[in-house]
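Given as C-alpha cells, the chain that follows is alone and in the form predicted alone.
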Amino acid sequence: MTIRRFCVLGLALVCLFGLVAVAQGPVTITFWHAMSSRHQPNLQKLIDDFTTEYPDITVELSYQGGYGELQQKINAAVVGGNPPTIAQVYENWVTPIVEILYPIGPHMTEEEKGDIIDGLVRSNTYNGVLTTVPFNKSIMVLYYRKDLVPIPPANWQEYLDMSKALTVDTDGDGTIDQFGTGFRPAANPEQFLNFLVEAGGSILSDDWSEVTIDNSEGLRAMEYAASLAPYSLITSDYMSSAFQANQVCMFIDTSAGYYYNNQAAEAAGCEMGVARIPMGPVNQKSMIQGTNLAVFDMNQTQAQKDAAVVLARFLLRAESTVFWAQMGGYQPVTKSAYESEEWESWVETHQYQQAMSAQMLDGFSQILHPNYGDIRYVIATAFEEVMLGEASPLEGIKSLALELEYLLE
C-alpha cells in the first residue's frame, strides 16, 4: 500500500471514528463548566450549533460555581464514581486522575492536534499521551493609559524607568496619588512567574525531582520584581478598579481582564492601550491561563466517550474557537484560528488584539505537577512579602525554595 493511499485510509477511519456516536443512536453526555454568566450564552451556542450537526448527541451543560467549586465536586465525583462526561479542568486537576480519564488525542487527526498551538501540547500531554486539550484560554499583557504612556515599554528597564517617572504625589500631601505600575502579588503570582521565564528560570526541573526556582535567573526575577515595588501599588484587588480611579497607570494583566479593564479606562475618562509584556533579558514569554477539557473514561459508555471526544474535536475547530474568543474574550486555541480570514478581520477592527495574538502564541503554559496549587500558593507569599518590603529578594528566593522542596517531600 502506498504511503498516501495509507494516509487517505487512515483519515477516512479518523472521521468514521468521530462519526461513531451518532452512528450507534442517540446519546446524552454532561458537561460540567465554570463559566459565568457572561459566558454562558455563548457556551450554550456553541453547544447549539454542535447539536445541529450531531442532533443524535445531546449535551446537557451544568454550571458547577467557581473553579473551586468546580474541582471539589469534580474530586467528589471521582470518589464517588460517577463523574460527568466531560468537564473543564486545570493541567494539575488532572495528572493525580489521569488514570480515569479517556485520552482525546488518540482520536484525533494529526492534523488536527498539529493544529494546537505549541504552548498548549506540553500542558495538555500526560505520559506521552495527549489526554486533554485546551478550552478557554488568556494571555497575560500590558494594559497602559494612552494618555501617560504614548508608547508603552518594551523591555524591562524601559517599564522600570516609566514606572519611575510616572509615579507622583500629585497633590502634595506626601502620599503617592498616582503610580507608575500595579500588582497583586498574593492573587496573582503568574506576574512574577512571568519574569521568571523571561530571565530563563523556572520552578523545578522537567522531572519534578528539583527545585531550581532559586538559581541566579530566579534571583534576577525576583530582584527586578522588587526594583518595581516603590513605583507600584501592591493591592488584592483586581487592578481595573485602580485604573478606573486613576491610581496606575500601566500593569500587566490578562487578556480575560479586556472587558473590565477597558470599562475602567472608559470610566475614567482614558483610552486604554494593549502591549505585549516588556521583554526580559532572555525572552518575552507570558504565562497562558485558563482551564482544558478532560473526558472521563469512569462511568460512561463507549458512546458517551465517543460522543465526549467529538464535543471536544468540534471545540478546536478554528471557527469554534475564534468566535469563543470574540464573544468571551479568550483567546484562540489552534494556528489555523490565528490564520483564518475572520480572525485576521476581527483583528484589523480590534486593534487591542494585535498584542494578544503575538503574545498568545509565545506563551508558555503552567506545570503539571499535581501539587501546583500548593506551589502556586507559596510563590505568591514570597512574592508578596518582597513586594511590601518585609523580605529581601534573597530572602524571599530562599524561603521559597525551602517551602517547595518541602512540597516536593
Second form
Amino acid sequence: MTIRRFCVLGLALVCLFGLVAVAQGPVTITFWHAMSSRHQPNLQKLIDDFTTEYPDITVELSYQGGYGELQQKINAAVVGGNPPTIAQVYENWVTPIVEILYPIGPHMTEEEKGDIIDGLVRSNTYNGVLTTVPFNKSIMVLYYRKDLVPIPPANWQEYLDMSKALTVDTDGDGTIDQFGTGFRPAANPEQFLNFLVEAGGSILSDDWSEVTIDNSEGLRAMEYAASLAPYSLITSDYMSSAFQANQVCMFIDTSAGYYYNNQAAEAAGCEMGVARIPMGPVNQKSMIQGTNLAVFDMNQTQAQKDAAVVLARFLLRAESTVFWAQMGGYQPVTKSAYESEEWESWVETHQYQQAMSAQMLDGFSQILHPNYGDIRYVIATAFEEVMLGEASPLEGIKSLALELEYLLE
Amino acid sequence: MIKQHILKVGRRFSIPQEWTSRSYWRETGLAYLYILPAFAILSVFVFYPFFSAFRLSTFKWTPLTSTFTGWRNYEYIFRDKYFWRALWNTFYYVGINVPVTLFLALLVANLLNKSLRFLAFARTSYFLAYITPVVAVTMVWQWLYNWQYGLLNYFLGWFGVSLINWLGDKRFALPAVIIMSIWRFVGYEAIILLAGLQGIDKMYYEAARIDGASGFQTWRKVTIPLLTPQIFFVFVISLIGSFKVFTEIYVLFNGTPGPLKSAETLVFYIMRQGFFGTQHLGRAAAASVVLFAIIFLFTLFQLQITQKRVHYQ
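Let me have the form predicted in complex with the partner chain next, following on from the form predicted alone.
First the chain shown before, then all remaining chains and molecules of the complex.
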C-alpha cells in the first residue's frame, strides 16, 4: 500500500514538474550536438515538433563540430562555468563531470524508464541513478556482398571458413586482390571487443578494480581475431573505400555506416546485405555505439533544467526515436518503438533493419570508466599488433593486461 | 685612485642626459603606445597560453578539479615508450625532411633563376603545392599511395618495383609522410631562395668570371655565401615547422598514427594525450614543454651558426 502511495506521489510530482516547466513562461535552452549536415534537418524537424507541442520552450540547436570538438567544448564550458543546458555525451565523458549534471531519470515515470532497452539502461546509470538518456545509438553488424556471400556466416567457424575461401589473388601476380574480410584495428578496436564479449570475456571487473582480460576468454577472442588476419585487409581507412574497390567481401561495422557502405556497394555495382555478427562461443552480442543526452545543472535556472528534461523525454517517445532511426540511420532506443506499428512496417520494407534491430536488442555498451579513452587506446594497440603479426595472441593479451593494470594504478 | 673609481662608477649609474628631456619621454610613450595593441594580442594568445602550458604540466587536470602533482606528468611521459618512439620519429622526420627539402629547393631555385621560357608558369606551379590546403593535398596523396590502385606504385611498376603498401606497412609510413612534405615545401622554399638569388649583385659574378672561376666555383664561392641569409631563414622555419608536423599524418592515416604507431610524432603524441578522447591535458602540456625545449635548443644552436656562417651583402 505504501509503495503504491509513493508511486502515485512520484507520478504526481513528475507531472507537476512537467506542468511547472510549461507554466513558468517562456524559457530558452541551448542544445549542443555533433550531428553533421546529413542529420541536422532531421534533428531540426524533431525540435520543431517539440516546440509546436511546447511553444513556451525555445531550443537553440548549436552544432559544435565532431565528437572530439564537442567534448573539448563541453569541458571548456564546464571550466568556464557556462555549459549548455543539454548536450550529446559519450558515457566516459560523463563520469568526471557527473556531479554537475541534472539527472534525468528521477524526473521520468517508471514506465518511461522501463521502456529504455536493457542494454542502454546500465550505460546511462551513474551511482545508481539514471542520469543521462540514450539518443543516437547504432549497433555493430556484418555487412557483406550478396553476390559473393549468398548466405552470411552464422558463427565464428563459418566466418573464418568463408573469409578464407573468398581471399584470392585474382590476377595471379602473387598479391592478394580480394580479402574475405577486413579490420581497422587502430581505428576501431570495438571489432575486438565484440569477439571478447562473444567469447564470454570482459575488460575489467564490474567495480573496475581488476583487469579481467588476461584469461582463457580473452585469449580465445584474440586467437580468433589472429586466425582471421591472413584473410583480412588491415587498414586504417574506412571499410567503405575497400568495399567500393572490391577489396573486401564482408566486414563488421557500425549500423550508422549503412548509408556510406551501401553507397560504396552501389558504386562497385553490387548489392549489399546486412546480418547479425557471427555467433561466438558464448553469445552473439555486439557493441552499441553512439551518444546519450545529458542535462547540466551548472548555471541553469530550474525552468531551463525542467525544459531540457521535457525535451529529453520527448526525444525518447516512440514516434521521435522511430523518426530519428528512419531518417538518420540510427537505431530506436526504446522497447515501445520496436513494438510500434510504424517501426514494424518500416522494417518490413527495409530488410537490412531486421538484422540491425535484432542485434540492437542484444547489444552491450561501453563501460563508464573515466579513463575509457586510454583503455580503448591500449586495446587498439594490442589488437593491431596481433593483427599485423607483430605479437602472438598470447603476447598481445599479456601486454594488454599489463597496460590496463598500469592504467588502473 | 679610489676617487677616480668612484667617479667612474658614478658616471655609469648617473641619469642619462636624454632622460631629462620631455620630448624623449613623449616619444618613448608614443612608441610603447604603438606596440600596445600587438602586445595585448600576443599576451592573450601567445604569452598567457605559453606560461599556462608550463603551469598545466604540473597538474592533473579534470574539468572540475585540478590537482598539483609536481613532476609526475614528466615522469609519466619519460617512462612511456610511445613518447620515446614519437621523439625518435620526430627526429627521423626532421633529419631527412629538412636537409632534403632545402637541397631540392636550392636546385629548383637555381633552375628558376635561369631565364626559362615559362618561368612564371613554373613558379606558380611550384608554389601551388604550398598554398593548396594541406588536408586537400593529403587526401590526394592518400590515393597516390594506394597500394593497389595508386599512381605511385603504378609508375614504380615500370621499373619492376613490386607493390609497396605505403600506408599499411610500418617501414614505409613515415617515409610516405616525408615524401609528401618534401613535395609540398620544395616550391615554397625555392621561391624564397629565388628571391635571394635575384638579389645578388651581378658584379660579383662578373668579378668571378674575370678571375676565371668555373660555374661550380662561382656557385660555391659566390652564390652560396651570398645566399646564406635566405638559406638560414628557410632552414630555421623549416626546422621549426617540421618539429610540429601533425596534420599530414592525421589525415593520411585517418586519425591514427600510422600502422603500429610508426608515424606518431611528438605533436601527434601531444594531441593524443590531450584531446583524442583521453583528456590528459597535464601530460600533453608536459610533452609540449619538452618539444619547446628541443626547438629552443636547436634555435639557439642555429643562432650561433648564423653569427659565424651567414654573410650579409
